[in-house]
Structure formats: structure tokens, C-alpha cells
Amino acid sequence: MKISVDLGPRSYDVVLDDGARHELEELVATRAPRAKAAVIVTSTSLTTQPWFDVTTGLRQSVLDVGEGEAVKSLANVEDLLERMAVLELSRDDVVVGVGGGAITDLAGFAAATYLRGVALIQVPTSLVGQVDAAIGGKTGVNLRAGKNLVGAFYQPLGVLCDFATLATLPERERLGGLGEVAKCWLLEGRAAAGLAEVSTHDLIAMAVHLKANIVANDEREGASRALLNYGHTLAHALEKVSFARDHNEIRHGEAVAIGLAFAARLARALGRVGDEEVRRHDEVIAALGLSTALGEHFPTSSLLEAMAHDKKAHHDLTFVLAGVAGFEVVAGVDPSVVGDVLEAFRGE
């Protein structure tokens, strides 16, 4: 299957099918015909997996960055860019992400970064890759004071999407893929019923197709491409406070989840949803697989001054929300409606 980003002359595919690594030689030659060498960002572990054949048709370089939240720092975006040069990198050249979200994260603002803009390709070999990161032309990476502070849009050439790669993955990846699946299930407006009827990759597909036409619409996020932020507001809160412990404490999805479940509630405090919305939040949740519990080592107070920190916001607490004319963004939360919120759901 393949689903188009309609961006113009910059549109691209997204294949979605077993084998698709295999079309990246094909894709190269099509996409980026000057091209004579490529580097392949990826880890070591992944390299060892029994469908790492990825080939470029050209000279080709595999370059370990690690793997993880923890790859996505400015200190690796530097020491992957200086092995770029080295290598003398051209401006016709590729660079190949072939990772979960966070290596093709980072493998995007290199391409967006070096000799002012190189030509990139998307393999993301993770759930949460497939149905999300590595689709849309948003790149980054984090700094301290949070996630994904430093970045740019930065479109591929096309992404494969090889339903092979997910045979490989750990129980607890999958899972964290699935935050994302739950966030497009609901944006939606669907039923929990309705994934008893879907395999895991028409879950894929209905993601992609989301965010395709979202980001067709709205590339760089003026307006409708934030509601693809639904539940992110909490999750990154959630993210930040974590990795200051452990970067493995908590998963990108994991937190998704629990940011979705916390909007959900967040809408009915002030009004906008009622219990229905909420139950079918906890029901579309629930039936993935996923959690929503809140632990007390996530103090409100640290994820009410994360939340003011993030991204999206504008100098004040700013969420998607559910509402009467569907989802959009609330801008300007009353912090203490946001610390009840909080507070009531961690003792649910």
C-alpha cells in the first residue's frame, strides 16, 4: 500500500508493506539520481536484527548514533554530522534513517541541518515510528529544559514502512507504538468496538492516512496539523520529569496514554465533554493494551512547570481538547483546574 503526503512537487510515498526496505535502492535511483553515496544512520543492535539487508545502490556507510530517548541530544546531532564530513558527504547525496522514532528523529535534522539541507529517507523499524515519527517532516531533538526544543520540518523523500522490522520488536515497544494508534483512534472519534475488527496493520494504515492528510493540509502546524499534539502536552510533561531519573523509565507512547486519558478528564472539568467522552477515551485505552495510571513519583507540581515549558505552549498551559465542534486548541488553562485535574486522576 502506498499513502501520498500531497505537498507539491515535494510530495512523497509512504509504503507500507512486508519488504518495503527492499524498494529503498529503487527509491534512491528514482528520488535522488545524483546521488553517489549514502549513509545509513541506524544502531548496532538493529543492524544484527535478520532484516538488516538495507541497501542504497551506492557507495553506502552505516553509522551507529545509539538508540533510545537518549540519542536525540545536540551532542550526537554534532558527532553525526562531523562523521558526515569525513566521509565527504555531498549535497547530492542521502541519508538514510533506519530506526524507531528517535534515530529517524535525529538521521532528519541531520539531513536538514548538513551542507544546509541533504536528501533524506525514512526507514522506521518501530511501531511508533511507523504510524507516526517518521512521517511529516517534523525533526528534533531535546534539550534540558525539554523534548524536541531544537528542530525544523524537513520533508523526506519517501518512507518505508517494512511490517517485517515490527516482527523483531520488544512487547514493551509495541506498546508504546500503540499511544500513538490510540491518539489517531480517538482524533477520529471512533469506538473501542471497532478494534476488535482491525489487525495491527490497518491500525497503521489508518494512522498514516490521518496524519497524510493532516499534514498535507497544514505542513508546519498553523492549525489543524497541532490536534496530531492531542495528549502530548502531559506526555512530554511526563517525559521531561522521567528522564531526569531514567530515559527508559517511560515510553514516548506510555506517556501518550496517559496524556490522553488526563485531556479526556481536563475536557469534562471545564465543561467541553461529558462522561461519555471520557469512558470511551478509557475504553479505546484500555483495549490496546495501554496504561493510564498516574504514580505519585510524578509530583503535580513538576508537571504543571513542564507543561508551561512545552513546546506548543504560548507563556501559559495549552492543550488539545476534546469539545462540542470536536477536538482544537484551548490556550490559557487555569493552572489550578489543571493541578485538580491532575491530582483527582492520580487517585483514580
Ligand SMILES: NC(=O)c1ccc[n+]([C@@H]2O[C@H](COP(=O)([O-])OP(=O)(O)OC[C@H]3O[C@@H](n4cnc5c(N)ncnc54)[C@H](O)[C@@H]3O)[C@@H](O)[C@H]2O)c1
Given for the second form:
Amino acid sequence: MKISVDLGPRSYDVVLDDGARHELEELVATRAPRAKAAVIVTSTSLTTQPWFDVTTGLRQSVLDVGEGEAVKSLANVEDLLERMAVLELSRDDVVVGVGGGAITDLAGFAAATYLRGVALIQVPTSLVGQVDAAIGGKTGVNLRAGKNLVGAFYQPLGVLCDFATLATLPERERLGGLGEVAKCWLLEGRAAAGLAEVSTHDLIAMAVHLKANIVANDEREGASRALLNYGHTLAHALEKVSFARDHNEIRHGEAVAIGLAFAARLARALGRVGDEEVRRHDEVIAALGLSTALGEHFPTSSLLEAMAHDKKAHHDLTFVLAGVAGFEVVAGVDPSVVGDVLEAFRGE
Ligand SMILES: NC(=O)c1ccc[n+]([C@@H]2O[C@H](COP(=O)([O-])OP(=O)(O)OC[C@H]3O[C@@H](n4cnc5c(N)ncnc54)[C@H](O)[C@@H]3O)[C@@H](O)[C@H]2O)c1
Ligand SMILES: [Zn+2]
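Show the same protein again, this time as the form predicted together with the ligand rather than the form predicted alone.
Full complex below, order starting with the chain above.
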């Protein structure tokens, strides 16, 4: 299946298929016909996977950039750019990101900045990568002060979501991806019952469709792209509080699941929705196998503090919330209401 991201001259297709990675060579030939060399940005642990047989048809070099979130550093960008320069990658050549969201974010940022921009193709291999990170053109790395604070909007020439790569994904990573899938399902207004009728592949396609449409209408995050941050205000706070202790305590998607359940309760407390909407959220999240438990190790005061200092939210409590007119961005939410809803949610 192909889903196009419509951005005028920068439009591209997202291919979703078992074996989609095998389309890389043809994609390079059609979209970067003058390319003579390619670098494949990835991790060593992925190069040993049975599906790691990506070929570009060009002189290609596989560059290992390390594992996990730590790859998203400016030091790593510099190192990667230096290696690309040593390989004499030219303006016409291609960068291919093969890996989870951390790898595709880094590869994308390197492609956006090397020689002021070279061709980029993403081959996301995690569920988060396929439903979210590799689509839409946001690339970047972290600073010590926070996640994703440096980056560029830079669209790829194509995205190849190969379902076959997901076979080796650890269970916890799969669950994390389902947090974003739950977000999309809820934003689409669908009920839990519908989940019984669809496959994981259908869910990935649904999420890609939603993101492709939103990005096509709002590439640089005005109002509508911000809807994709549904559940993320609390999720980012949970990540911030837990990362200070242990980077593996909570996966992004697990935090999003909690954030979604909380957002429904906040919307209810603000008189925007009723019990039915809260129930829909709980049922969808549970049907996908995700937990919404908010433990005592996330004190309300720490979460409020983290949300108030979210650098991307202008130091204001801003949430995407459901309402009679659908989902919308609501700024300036009263912290005492947020605190009360958090306390009640924790005690459920
Ligand atoms: N640019 C965006 O719009 C956007 C959107 C969402 C998330 N992100 C970013 O994506 C990152 C999270 O991505 P992620 O959840 O994929 O994490 P990740 O990239 O850290 O990957 C998680 C782990 O899974 C492993 N892995 C990946 N694919 C595998 C496979 N097929 N088989 C076995 N192991 C595999 C990786 O090596 C890694 O150890 C975050 O940095 C986040 O900020 C970006
Ligand atoms: Zn997310």
C-alpha cells in the first residue's frame, strides 16, 4: 500500500508492505537519479537482524551511530557529518536512515544540514518509526536541557515501512508504538469495538493516513499539526520526571497512553465531554494492552512543575482536549484544576 504525503513539489509516498525495504533501489533510481553514493545510518544491533539486507544500488557505506535515545546528540551529528565528508558524499548523493525513531531523527537532521541538504530516504523499523517519527519531516536531536530542542523540518524523498522488520522488535518497543496508535484511533473518534476487526498492519496504515493528512495541511505545526500532540503534555512531564532517575523507566508511548487517559478526564472536568468519552479512552487504551496507572513515584507537584516548564508550550499549561467541536488546542488551563484531576486520576 502507498500513502502519499501531499506537499506540492516536496510530496512523497509512504510505502507500507511486507518487504517494502526491497523497493529502496528503485526509489533511489527514480527520485535521486544522479546519486552515485549512499550512506546508511543505522545501529550495529540492527545490522545483524535477518532483514538487514538493504541495498541502494549505489556505492554504499553502512554507518553505525550507536543505540537508543543517546544517538540524538549534537556530538553524534558532528561525528556523522565528518564521516559523510570523509566518504566524499556529494550534493547528489543519498542518506538512508534505517532504524527506530532515534535513528531516523538523527539521519534526517544530518541529511538536512550536510551541504545544506542532501536527499533523504527513511526506512523506519520500529512501530514508533513507522506510525510517527519517520513521517512528516520533523528531524532533530536533543540538548542536555531537553528533548528535540535542535532540529529542522526536512522532508524525505520517500519512506519505506517494511512490516517484516517489526518481527524482531522487542515487545516493550511494540507496546510503546501502540501508545501513538491509541492516540490516532482516539483522534479519529473511533471506539474500542472496532479494534477487534483490524490487524496491526491496518492500524499502522490508519496512523500513517492521519499523520500524512495533517502534515499535508500544516507542515510546520500551526494549529492542526499540534493535534498530534494529543496526550503529550502529561507524557512529556512523565518522561522528564522519570528520565532524571532512569532513562528506561517509561517508554514514550507508555507515557502517551497515560497522557491520553488523563486528557479525557481533564476535558470532562472542564465540562467539555462527558463520562462516555472517558470510557471510550479507557477502553481503547486497554484493548491495545496499555496501562494508564499513574504511580506515586510521579508526584503531582513534580508533574505540574514539569508541564509548566515545557519549553515548547510557552510556559503555559496547554493541552489538546476533546470537546463538542472535536479536538482542539486549549491554552491557559488552570493549574489547580490540572492538579485536582491528576490526584483524582491517581486514586481511581
Ligand atoms: N520526528 C518525529 O516526528 C518524531 C515522532 C515521534 C517520535 N520521534 C522520536 O523517535 C524516537 C523514539 O523512537 P523509537 O521508539 O523507535 O525508539 P528507538 O529509535 O530508540 O528504538 C528503540 C529500540 O528498538 C530497536 N529497534 C528498532 N527497530 C528494531 C527492529 N526492527 N528489531 C529490533 N530492534 C529494533 C532500536 O535499536 C532501539 O534499541 C524518540 O527520539 C522520539 O523523539 C520523532
Ligand atoms: Zn509521541
